[in-house]
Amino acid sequence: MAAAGSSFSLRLFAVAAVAVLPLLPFVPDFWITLGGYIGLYSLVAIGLVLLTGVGGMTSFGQAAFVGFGAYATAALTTKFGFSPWATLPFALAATGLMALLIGLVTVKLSGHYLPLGTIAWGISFFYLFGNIEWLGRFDGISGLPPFSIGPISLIDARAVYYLIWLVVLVAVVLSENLLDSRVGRAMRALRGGSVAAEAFGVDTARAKLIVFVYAALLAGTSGWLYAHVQRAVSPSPFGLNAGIEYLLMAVLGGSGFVLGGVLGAAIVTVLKDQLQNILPKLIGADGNFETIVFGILMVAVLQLARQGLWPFLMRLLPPSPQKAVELSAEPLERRRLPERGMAVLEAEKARKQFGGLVAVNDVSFMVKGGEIVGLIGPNGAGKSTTFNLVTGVLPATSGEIRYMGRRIDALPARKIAELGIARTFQHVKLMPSMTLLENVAIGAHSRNRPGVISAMLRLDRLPEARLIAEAARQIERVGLTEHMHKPAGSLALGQQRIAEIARALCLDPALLLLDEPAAGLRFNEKQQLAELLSQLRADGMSVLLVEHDMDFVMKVTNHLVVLDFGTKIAEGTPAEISVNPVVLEAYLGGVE
């Protein structure tokens, strides 16, 4: 979601919200109450949205969540006598402990596992409420007090309909804000893998946990509410239907948009309410109908708008105007390069075993202070897999890779970029539904350090304007400025190779790994490529280099090593590898 475009969908809600407000007086008690529970219901959407849509994990089992913010305040009020108010930030403590614990285990899982671990918990949790007799078993806790202000109280529908969306307003403003941060750029970031967004400086375990605890606390606070509006809990409401009801809110609504969870509650709650009355009289029997028309709808929505509802509603609503980026803003702190000709890495013996297969055998080669070295071989010749031992993308099987004389072979893909190693990727991995500017700015993320707290009450607006600023110079200066605020993804393959580039340099690299950047490019593009090439050379920037055009590769670089299955076969300067008879057997088959 573009950041222009989330402060124009929240400026939207915010009038709606306001405009609706002189109309309750006279809308009937039921859809008062139906309306609570549609604000009850968004606060776990949205954080579903996040979770899924944004973080990419799906899970089934956020009622439970809602279930211990429920739980928390109705033991401490009724047991304990305290104030409803007061039991707020114990529901969040209990929550967001439960949800760390959890999320320690369940963040790490991938592919379906994920889904069926929280579809486990989820199932686990609802009979713990239920058999605990402290707790009411499946009886639960009755005779909640409700809110109060003073001496008014907060028991009719109306009354706490005020305070229930109020909640939702905040919880939508810290959702856009978070999201228009660097961590929420690091959050979006997580659906396209992990391999690239570690590349940059991006912890994406605690990335991922990040996006989970919150979600749970945004279920936690409709729990909290939900209690004293209900003014009773059972386990009943947290169970794997309710998490099922809640991702279906997210999926159709528009799960990579916070207003969308909004969206989907209030059409999943009406819906219900409407399905369960003229569905039975529909087919002569009582009966839970409803949820096939939700699995029919779940079906229809995957296959045939897979954003959910949201974008066909923004499509009748004048676009929003483009953030302007300040230019003016204080650069980021530079990275000292280092001097030339000095060793900045330096492989000794490098080897990578899958089983059997040796993929880099025993190489070894170095680069210097501000030159440009390709690392060329055949198809399958282990380019690509030296990127990634010396990037930490995979472990070194033996051998030693040093960066300024620093060993980097054991090191975590984020801790070796931190270093000022930045690469570009064979295969682009940018996120398509980000904007170019976004994507760029992922680059510089380890050279700014707001937090989850100062992003979400937007206390990170001067080190975040420093930091879109970089992304802007950096997407400047590959000439891509009038692509700035597209989506990534509808940019043709030539440019998305150069906004990787871009986005390599955001991160102010001493060494710069290319892997095939000429590829897809056109004659004028390798051009430019390649001036740019020697201008970072000339700035002092060491590159190593993966590239197949070779009339490209002999003229950008100063130095050649060559590949084939796995092995060092050559190595010198451009002219004496074009002449290398060893060099001419591997790509040629032998030569006359």
Given for the second form:
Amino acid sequence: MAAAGSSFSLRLFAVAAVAVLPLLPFVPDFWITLGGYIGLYSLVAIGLVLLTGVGGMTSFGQAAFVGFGAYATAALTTKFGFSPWATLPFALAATGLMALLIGLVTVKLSGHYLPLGTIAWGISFFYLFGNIEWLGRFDGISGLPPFSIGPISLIDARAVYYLIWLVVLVAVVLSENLLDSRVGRAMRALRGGSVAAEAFGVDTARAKLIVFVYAALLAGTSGWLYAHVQRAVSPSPFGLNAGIEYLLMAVLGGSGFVLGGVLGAAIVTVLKDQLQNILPKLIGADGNFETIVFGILMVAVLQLARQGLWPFLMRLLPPSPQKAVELSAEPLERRRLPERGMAVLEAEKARKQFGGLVAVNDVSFMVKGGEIVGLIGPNGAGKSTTFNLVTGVLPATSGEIRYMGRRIDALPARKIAELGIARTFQHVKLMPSMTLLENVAIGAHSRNRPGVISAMLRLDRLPEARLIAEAARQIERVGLTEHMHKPAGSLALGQQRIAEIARALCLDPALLLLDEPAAGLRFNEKQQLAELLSQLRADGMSVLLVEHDMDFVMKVTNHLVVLDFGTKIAEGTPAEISVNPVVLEAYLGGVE
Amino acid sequence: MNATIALFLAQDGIINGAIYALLGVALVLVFAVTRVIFVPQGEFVAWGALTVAALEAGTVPGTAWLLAVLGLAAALLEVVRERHAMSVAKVAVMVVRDVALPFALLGLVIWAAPMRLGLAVYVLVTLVLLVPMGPLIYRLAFQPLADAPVLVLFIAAIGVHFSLLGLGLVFFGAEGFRNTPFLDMSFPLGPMMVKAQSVWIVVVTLLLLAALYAFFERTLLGKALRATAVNRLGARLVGIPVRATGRMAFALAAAIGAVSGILIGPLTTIYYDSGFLIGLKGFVAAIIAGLASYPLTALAALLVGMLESFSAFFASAFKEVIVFSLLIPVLVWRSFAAGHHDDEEEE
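For comparison with the form predicted alone, please write out the form predicted together with its partner chain.
Okay, now the whole complex, with that chain kicking things off.
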């Protein structure tokens, strides 16, 4: 825990440095003002870090949300005589509601369509702010009251500086708490695409919406503060160019790190100030010439250090503390496993067509409680497609799939996961930058439910400890304990496959689907895997596995289903299948 | 609104639509070949008009200086980045092509600018200055990112736009310009007067679209570009130099941008930052067509042009709001039409 201690004291030092700065008599007022702006922009940049770096959504329209917060408080204080403090809930409600509406439409956009959408609403809102008579058109609203505490008004740059940085501190703590939680892990898994996350019960559309609204609320808070620091609002600080500058802050600082947002905001703000001093003199005209440098900086960062500058800074700091594992935490509730021999999974004439291609042709089979069933067949036989039908990744064209007697072929993947079906993937889908422990913990996502607010306020520590302890137990079960705190991307491919099994076990499944679990494993690892599977079977779990390693399949399975060109050509015990002439022909070609 | 006004608005819509069609087609082209969403396209529109304006005023346009600087930077950076693969011959080619030639051009422009050689020369000089900037920008900003995800390329494109926007302000100032029309005359068509410049725009647009069609269908180079658009790896395997096709696509986009700027310069006042919004409307058209189909893009561009001119009449202040808000439902529709493929994977 020494590392944790020094990391904590370092943070304390940083907070103290920010706090002491205005007290030093030789620091000019101007620096303090600049420091205040860094704080204001940091709030927006932190939101963008969560949105872009963590959630994988890029927004150029974040400045518009700053505008909502600013205009809301400007209108309420000047037209209705509200005190600046009283408008915060309204400013947040206005921003949050807009973000919710926009988010409902835009976060579902895939790939590059989302940032294009953000440009569109970034421009739209700029012209909207600038053309509404009631909001003062392009002149905006001026004469806003400053913040005040009792009779003391916070007009002085040094006074308001503290207010701003207090808010930043709260935002940093809340954001880091959020990321280090059940919901946060789901958010961080968004970048890896939705399939893996949905397979463990994560509602990815909802997770995206939460990140989106949270980022917008941070921006709205910044706007609320900004309006009373500037004491005037107009559309131009909320236009697209401002949105691009905010994104530059996030990209430059390091779009995967909360404090990277603060770093980026500091660099961009100071640089902008310097450039606005130097460039007009150099060029001999007035104008926002800093965009030239900012643009080049943006491209250079993407070319040279796509993770931003924060990782470089982190290398100089002591390593961040390992996530604490309390194995003594009360275990999560277990699912009741179905009785041995009972039908757990039944596929009846399951069919999947892609246009004219029949990938799975009316295949029927059954997996019973406490049984390991192998799904084998040559490449292109339809094994993975069958997996995707069972787990809800693809909808079946026709036929039925039942789990414990209940039809599941129309359910989405995450509902199927909640029922107790867990899977691994043929192509490993772990989040390389998250630790093994965090990756595995995503498996238990559906097993308890602490939400966003409790995560931010750290009211989720008990359920969180239970969840982490469960992940650690499953990691131990598959024999990867020594790698628990390493980034998943640093493990060997075979270990990553095993890690996927640990993640699947974390769901406490009644049925486990393994897609080529032995591929890439060494001999010893295969033996361990076989032992693990036998033990799971002994515990009453059912397993359906796709595998090409025939020795392995013959050794571990009770029952085999053979597919060829999407059609079931045989099924039976391993011994029966190994002498079945039809199967031999499919694998080895006809013996004429 | 009566029929005359409607006709007038339609005329406006067709002219704007023609320009958006050109830009939209160029965007589709660049995206297909390089996966770059070429946001800085709009800057070429503004610079096309403003370079002509500077030449008309008998001054040296800043773009002449920029070309020389970009050439020098591209050559230097490429020598550094690819120092292991450099040969004397390669360096010599770069020195001549990227450094000597642009500086020679700059000298020529400085020498010839005060002579006021006439509109045809201005147009030619503008094209010669702006078209090579396309490939130079590709080499500087995008070539090193050629294998990056679309999203990264997009952010880089925004970065390039930001830089060029600032440079435009340096070169041309905050003042707007309106250029001399090619032919200063109007003629009656039914109840309304049609400017010759409007006819020019429509004719040149149609000619350019036809030329592009012929280029892609009839020439080897055009086919190579199409092949790269379909599959970069496959194109590389059959011996198509993928980098060269990227440069080619950027050259075409720069040319189309510059031509659009030259065409609309006499019709509307152009400022250093006017290009962005014009380019974005080309974008709206390209996106309606799914960043894939050329004819659909042209058709969508016409729609955007019409929507813009009619909303300018009914709610002039909210013209931009209406056009860009249209994009969101279109994006939603496109996003769902594209299906749920897992294209977000990175790291």
